[in-house]
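The chain below stands alone and is given in structure tokens; this is the form predicted alone.
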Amino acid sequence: MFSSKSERLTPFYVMELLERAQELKRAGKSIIDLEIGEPDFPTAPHICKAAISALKAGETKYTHSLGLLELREAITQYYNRKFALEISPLQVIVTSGTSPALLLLFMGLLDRGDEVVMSNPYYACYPNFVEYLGGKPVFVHTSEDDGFGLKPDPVAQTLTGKTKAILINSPCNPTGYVMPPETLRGISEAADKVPVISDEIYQGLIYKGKDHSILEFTNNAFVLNGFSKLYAMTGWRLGYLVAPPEYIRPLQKLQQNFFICANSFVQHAGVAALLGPQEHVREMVGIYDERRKYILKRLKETGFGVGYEPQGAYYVLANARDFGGDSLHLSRCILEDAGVAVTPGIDFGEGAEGYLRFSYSNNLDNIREGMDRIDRYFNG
């Protein structure tokens, strides 16, 4: 018998939704996929280029276990000159994809009823990772008015001697939510002592305004990132964690004993991306930005509410209450009979029921086909 609390643990629904939309290619049918957030865009080929060079030369063997010094400079060096900051390469811990950092770190922080202070709507995943390690989520519950962003005064409030951290995404999933900077600010000031864990991964796809990272108004953070989103990187699983220095050692400690060390070629590829030339990320900002615009102006006219324009990442979570306030029936529904998958907002907290969560990292012809399909579905 397995455990019990993964026996607790809860699907992340919009993996058995992309399970099903397969299921259904295979038999034939044809889906337009708007619910998974991959990049519909290739590897760029110098990217690639590093990575066979790599594999080449013989770089197939174990790195040091924080990842190559190489690749930490280039972390260091691009978020030190977007950002203004003085982080040194011995405060970064290369991972085997964002996710893995995200477990190092709350299983450096966590005893068992230790609390993490997060939004609700939040990011699928994020409850699982505290709860599987003993602690607890607390949800701060936000409003669609404001893009269910995160504020200050809420988050302050929640803070008790057992709180250990304050989970915060910007650019947001699933929301598309930016924090602009007095928000950061205001979290860093009210956490305290606290630290901020800080999920980047998909800083630098924003379509207003000007990025900004926790670490320009806190040492006390934890900042999570990688290439997956940005450099359309999601297979090479490939990130990273930076941490205040203190915290290193103890976390090197743990991926030498549970991940041994990334992958090693791979590693070179994300020199390559940081260090490279960065003119197809901007066309691919870019051309989300042409796909923002029109897949809200879409949904509007098919009659789901959007209270807030997201500004950046590349999802739109949609008020569908008019249409059914069972988001994964609902999202299930138009699956089968429609032939488009889109993602249950239950799926993100019960803050996001009614709602549904719409990625346009599909090309724009497959995102017109889905919206039209939509649209007869509901509408006739």
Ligand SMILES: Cc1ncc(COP(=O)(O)O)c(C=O)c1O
Contents of the next structure:
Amino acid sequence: MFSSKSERLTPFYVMELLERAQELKRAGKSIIDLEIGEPDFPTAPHICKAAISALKAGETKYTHSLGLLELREAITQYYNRKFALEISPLQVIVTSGTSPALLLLFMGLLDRGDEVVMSNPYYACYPNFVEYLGGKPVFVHTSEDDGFGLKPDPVAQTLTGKTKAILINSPCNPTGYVMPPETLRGISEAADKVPVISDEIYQGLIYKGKDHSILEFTNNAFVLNGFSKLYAMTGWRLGYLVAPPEYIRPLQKLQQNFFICANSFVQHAGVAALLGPQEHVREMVGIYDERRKYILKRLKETGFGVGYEPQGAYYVLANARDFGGDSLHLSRCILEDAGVAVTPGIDFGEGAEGYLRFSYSNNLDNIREGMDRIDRYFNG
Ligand SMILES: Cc1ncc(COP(=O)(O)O)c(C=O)c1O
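Rather than the form predicted alone that you just supplied, could I have the structure of the form predicted together with this ligand?
The next block holds the full complex; its first chain is the one shown before.
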């Protein structure tokens, strides 16, 4: 009954695991969540206040399809100040999250058989976006020994006449890899005339070194970003796409037809997030870093392999091959028998099979309890 392309869509295992974890909790079982990539922090009060004021002021109508000019200006101010750029509000499209921005962009770019180069492991949904729209993901395998880093040379070797884009994600989900500036430059050069799509949703969540944007290295790039992670706003559904000027009009037509615009009062909250105080962000980053150090220590003590210590986002992709090669089976056992939810590596491609992804977007007490349970489960 459903279209064959819908039937072919792979499940997002982490969501299935989350749903099973919720079921177990409802049945009275204690479960620790280390699976979901969602900040445990509440959205800052000044951001909530801005949304409430907008609602009270009647900001409940459709907005401009590209988004409120005030928000597009705040986004460009943020990028221009942080990375010494000169992007214009006319290059920005506001969306209801980074996910719709990905959909919009791939709808705009892909014809049947067009290729998109990406790393493997990858963010679970990337190949599904591409395949659903008739494109073909082309994988470049990265390994733990190399810090899961995507390198320019292998990327260059995969380019064909059908390559429509190179998709990168730094800081990376699921590996926590942060691409150094020389690699961003190298990939921009290797791309030649092919545009680079840079998913920068974890930008700002970085524990060593300096943040970078692809736009420092090339103008032939699309940047995806959103408010879910850095501003702890997952449920608000707000994101954006920065594109070269010539792509805006075709993307705008897609937005008008398929999405109309992003939520109006939420866009006002976005302005407050970008232009308001940033102290709460610095505090969150400091706390994530503490948790990162703690979970890395505990994972190693428990017997997981951690060949690469993540530098950004809030994930560790830990090698669990000593405990079994089938990551889906392993994560189901850990959930049912130890009461801890972790994400199976297979969610992120066969390059991550044999690994488990641990998220440290949960508080230190829960991480400690979760790691105690896993340690007892494997080591008695
Ligand atoms: C790499 C990456 N891109 C995009 C998204 C989707 O984010 P949003 O909440 O903005 O749709 C996520 C969510 O986990 C992600 O990890």
